[in-house]
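First comes one chain, alone, set out as structure tokens in the form predicted on its own.
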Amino acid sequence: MGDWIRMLFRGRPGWMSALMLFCAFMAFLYLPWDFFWKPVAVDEEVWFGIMFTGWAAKVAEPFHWVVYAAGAYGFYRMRPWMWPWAAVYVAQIAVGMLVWSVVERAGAAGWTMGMVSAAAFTGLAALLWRARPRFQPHHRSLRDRYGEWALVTGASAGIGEAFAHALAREGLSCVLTARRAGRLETLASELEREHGVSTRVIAADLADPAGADAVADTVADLELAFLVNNAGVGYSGRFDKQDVERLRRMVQLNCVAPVVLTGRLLPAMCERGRGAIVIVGSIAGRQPLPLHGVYSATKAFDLLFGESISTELRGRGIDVLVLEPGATATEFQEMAGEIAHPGESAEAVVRVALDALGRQPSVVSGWFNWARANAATRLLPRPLLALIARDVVARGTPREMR
């Protein structure tokens, strides 16, 4: 629980986490009560030193809990929007406290009260506006944070390949492995005329059971600082029409591969004491999912996998996440056997997984995502929340697989 509450707290002064607190409470507790319990003839609300009551407050509670619960995940994950916005918000509180208390408080009380109250909130408002670095990203390029050399799993296109460009921009030299020899050697031209980085194409098949062994022996004469476990493959249809065989390759492929890679370069990093791990997950790990139930099962290993040795390693300068995409615009599909559907690119999948790296323990790309994550596996019983998987999850799949 201490180390918790350390890791909440990390990262602002003192009366930035009172103030994520503060808002918290008003998001979470005092504005769903007000909305859904006060009674409407009692309700107030105060905006821009106007008040408001009966059905017009309850019609405005809403947006002050938008802009509460904005302000306490801005907080929380110190986001770039929140200045200036948080110190304007605050400035108008300011104007509206010596208002309110103005119209509300006739004579010199009232005025009395409102300078106090409005010098009080001005005062805040600065100090939030003084705080604009804090919310600002202090960039140090992935080189500078763990080392030369990333080792990029799945690299010949997709995820992988985002990846790799990813990390030679910022000046990591990549290895880069999968099956297709001709598509890596392609990639690796590209990384070292557009980045000026080195790199080193390891052609293996990781659903082999020796594979991940093999190369983790050919990059054995490197410091390998950044290691993203990205291959991975799914397969789409009803269990008992899929290949054993094929699934076989499926969980030897998204399950052992990347817990032997790690294995094997993990303690190296730990020497050094820094070094990075991404874990490509995907938001079928977080729910049963009929028509794709191995592949879900596989994806839920590695979130559970990737956020223990993450907790493991928490102060020793690994870092370790698990990137839970939803649907993307890759080849997946296609080598799943599954219906072509709309999805989030590569590149946009790739950019949440670095600025999430060292935050987090892990994160799932793009909020309607983050949502079905979340919400539906909390507030759903599970076997309702299998039936719903299944039908939204056959519309993907081909009828003879169905």
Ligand SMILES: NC(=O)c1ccc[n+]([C@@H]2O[C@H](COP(=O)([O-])OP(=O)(O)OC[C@H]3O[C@@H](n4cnc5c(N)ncnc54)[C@H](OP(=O)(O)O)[C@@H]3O)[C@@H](O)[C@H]2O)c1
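Residue numbers count along the first chain shown, from 1. Take the two forms, superpose them, and find the largest set of C-alpha atoms that agree within 1.5 Å; that set is the rigid core. Nothing here was measured: the structure is a model prediction, and the numbers come from that model. First, how it differs from the form predicted together with this ligand.
The Cα position of residue 366 differs by less than 2 Å between the two forms after fitting on the rigid core.
Relative to the superposed rigid core, residue 44 undergoes a CA displacement of at least 2 Å between the two forms. Put the two forms on the same core and the Cα of residue 149 is off by less than 2 Å between the two forms.
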Given for the second form:
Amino acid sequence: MGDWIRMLFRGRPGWMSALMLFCAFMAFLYLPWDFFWKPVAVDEEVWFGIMFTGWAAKVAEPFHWVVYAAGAYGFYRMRPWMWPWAAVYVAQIAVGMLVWSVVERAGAAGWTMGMVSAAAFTGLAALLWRARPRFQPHHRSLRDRYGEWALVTGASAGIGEAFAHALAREGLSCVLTARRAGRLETLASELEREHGVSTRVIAADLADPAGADAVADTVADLELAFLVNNAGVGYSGRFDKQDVERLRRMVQLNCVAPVVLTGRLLPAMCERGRGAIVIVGSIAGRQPLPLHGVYSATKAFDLLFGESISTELRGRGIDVLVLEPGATATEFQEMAGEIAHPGESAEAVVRVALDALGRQPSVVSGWFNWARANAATRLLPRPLLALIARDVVARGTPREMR
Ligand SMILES: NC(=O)c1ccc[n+]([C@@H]2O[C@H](COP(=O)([O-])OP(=O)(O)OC[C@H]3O[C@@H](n4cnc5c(N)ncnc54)[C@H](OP(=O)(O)O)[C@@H]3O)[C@@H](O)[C@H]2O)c1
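For comparison with the form predicted on its own, kindly provide the form predicted together with this ligand.
What follows is the entire complex, opening with the chain shown before.
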């Protein structure tokens, strides 16, 4: 509980945390009461200094709710869109307070009260305006924050390749691993040429029970600061039609390899008191996914594993993040035997991850995926979600595998 409270108030000054709590109070207690219980006859709302009453006030309340809910979330996560939005909104309140006081209480009393409250809100607006850097993504480079070397699994394609580019751009030297050595060599030359970083290529099969240990042995001489557990595959189809050996390899790759690599590299990070671990999960891990059953279970494993150790490591200088992409335009669908469907770019997904690293234990990329992963899975019963998912996933599954 103490940890949770520390986490809640971490990363922003006290006055901003107070604003966050006020927004949460308004969004979760006051405005629901105002909307659902307060009689229409006595309802009042002030917008831009003008007092609305009765039904006009009632109808306007959901807009206030959106403002305060966005404020609570924006301060909680310190989202970049809070600037200049929060400052402008508070400046609008300052003007509104002046207008309202002068209109409601004529004479010197109205002006005095209006000026005092407008001055207070103007000061708050100025503070929020000046707080811009606090809402910006991290400004220290990843190399400064975590150290020199990164290990990226599954770097020969898709999201892993995009991670390698993004990390090298931040000055990190990269160990690149996957099975296709040729592709890794080409990528390594690109990173060295474009970003001036060092690289090392390790061809390894992480679905082999000895694969992850072999990779960890090969990097034992390096100070690994950043681990991206990205290599993973899907396997589309009805469970009784699937090949058990292929499923076994998938579980080994998606679940066992991240555990072994994290377990082998983490102690040295803990000793140094800094490091980063990204585990690439999927929104598929948020719910049962018929026709992708074992895959969704492996990704649920990744999510729970990552979020658990993220909490264990809090306060020890190690940032752990589970990245949960939705459909992404990579070789994944083809490898999983799915019918092709559009997805986000791997680069966009990686940007979301690097922005969230150190701020939260897991992140879903894309607002639509976020709504599916959070709203739907929390509001609907799991059996119903599974039924809906079966019909959606069937559209991407070849007929002979349904
Ligand atoms: N694309 C999506 O729609 C999507 C959505 C949600 C989550 N994800 C997750 O994102 C991660 C990356 O997938 P991606 O979309 O970038 O797919 P991708 O383009 O197919 O890349 C997969 C990477 O994993 C490597 N890999 C596969 N089997 C391996 C093995 N046995 N040993 C070592 N490396 C292996 C591949 O390299 P080699 O073939 O050269 O070994 C490749 O570099 C996966 O964990 C996946 O579950 C993807």
